[in-house]
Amino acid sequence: MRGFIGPNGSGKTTLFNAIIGRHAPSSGQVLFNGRDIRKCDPGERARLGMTLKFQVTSVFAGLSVLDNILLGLMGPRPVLGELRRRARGGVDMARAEELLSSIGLWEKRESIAGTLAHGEKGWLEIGMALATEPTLLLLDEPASGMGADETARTVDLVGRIRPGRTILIIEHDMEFVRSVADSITVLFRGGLLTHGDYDTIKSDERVIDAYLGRGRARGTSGG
C-alpha cells in the first residue's frame, strides 16, 4: 500500500495515467509483474489485472446500486443491453452480493446510485473497480470531499480490500495517508522528491518546504 503525495501539478495523476496506459511515457519502462507493458492499451492492462478509480466518481447515476455492480462484473461488453438480457438472474449475483457487502452497500442495493451520499458513491465505484478482480488497484483521491465519518469508513474499506493486491493511492489528506499507506512517495515538479514511511516524510525539510508547510508538518492542519 503506497501513497503518493505532492502539490497540484507535481505529476501524480500523470504517473497513474502512464501506469494504466492513458499516457505514453517519453522514456523508461512500465513494468507489471516483470513485463514491459508500454505497448499494451488500457483494455489489455485491465485484463492483466490493473484498475483505476478516478477522483471524480463515475457511477451510472440512473441505475440501481446493484446494477452498477453488475455492470462492473460484465467488463467492457455492450453492458446495458447485456444487463437487460440477463435480468439479474445470471451467475454474477452471488459475486455482486459479496462485493456490495464488502463495501457496506448491500442494504442499499435497490437504491438509485444518483441518490447516494458522496461517500457512498465513492465506495460504489471502488466496488465496481473490485469487480474486475485487480491485483493492482489505483485510487485517485478516494477521500476527496468526504467528511470525517465517511473518511474513517473509507480507511476501513481500503484496509479490508487490501489482502491479495497492491494498492496505490493519490491523496492530499495526510491523516488518511498515514492511516493506510506502508510507504509514501513524494512527487514535486514532475519528479521524485523523496520516498519513505510517514514519520520520515513528515519530518523531511524538503517535503515541508515543497508541500506540507510548517503547520501541516506539526499536525495542526488537515489535507
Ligand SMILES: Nc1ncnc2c1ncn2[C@@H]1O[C@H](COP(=O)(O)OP(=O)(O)O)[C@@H](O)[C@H]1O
Given for the second form:
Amino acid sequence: MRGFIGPNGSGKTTLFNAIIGRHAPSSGQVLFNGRDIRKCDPGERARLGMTLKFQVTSVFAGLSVLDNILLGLMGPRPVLGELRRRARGGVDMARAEELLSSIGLWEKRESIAGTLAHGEKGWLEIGMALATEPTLLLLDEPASGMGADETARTVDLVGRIRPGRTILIIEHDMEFVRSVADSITVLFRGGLLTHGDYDTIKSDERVIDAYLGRGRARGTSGG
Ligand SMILES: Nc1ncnc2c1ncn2[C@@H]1O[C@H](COP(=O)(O)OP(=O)(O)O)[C@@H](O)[C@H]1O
Ligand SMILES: [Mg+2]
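Next, give the form predicted in complex with this ligand, keeping in mind that what was shown is the form predicted on its own.
Full assembly next; the chain just shown is listed first.
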C-alpha cells in the first residue's frame, strides 16, 4: 500500500495516467511485474490486472446500485441486454452480493445510483473497480469531498480490500495516508521529491517547504 501526496498540480494524477496507459511518458519506463508495459494500451493493461478508480465520480447515475456492480463484473464494453440476462440467471449474483456487502451498500442495491450520497457513490465506484479483481488498484483521492464520518468508513474499506493486491493511493488527507499506507511518495512540480515512511516524510524539510511554498498548512493538505 503506497500513498502519493504532493501539492495540487504536482503530477499525482498524471503519474497514475502514465501507469494505466492514458499518458505516454516522454522518458523512463513503466514496469509492471518486471515487464515494460509502455507499448500496452489501457485495455491491455487492464487485462494485466490494473484498475483505476477515478478522482471524478463515474457511476452510472440512472442505473441501480446492483446494476452498476453487475456492469463492473462484466468488464469492458458490457451490453445492457447481457447485463439483465446475467442478473436474472444469477451467474454473478453471489459475487455481486459479496462486493455490495464489502462496500456497505447491500441494503441499497435497488437504489438508483444517482440518488446516493456522495460517500456512497465513492464506495460504489470502489466496488466497481474491485469487480475486475485487480492485482493493482489505483485510487485517486477516494475520500475527496467526503466528511469525517465518510472518510473514516473509506479508510476502513481500503484496509479491508487490501489483502492480495497492491494499492496505490493518492490522498490529500494526511491522517488517511498515515493510517493506510506502508510508505509514502511525495511528488512536487511533476517529479519525485522523496519517498519514505510517514515519520520520515513528516519531518523532511523539503516536504514542509513544498507545502508551505504553496501557502498551505503543513501536513494537513496535499491537493
Ligand atoms: N511529469 C509531468 N510531465 C508533464 N506534465 C505534467 C507532469 N506532472 C504534472 N504535469 C502537468 O500538470 C498538470 C497537473 O498535474 P496533475 O497530475 O493533475 O496534478 P495533481 O493530481 O497532483 O493535482 C497536468 O495536467 C499536467 O499538465
Ligand atoms: Mg489529481
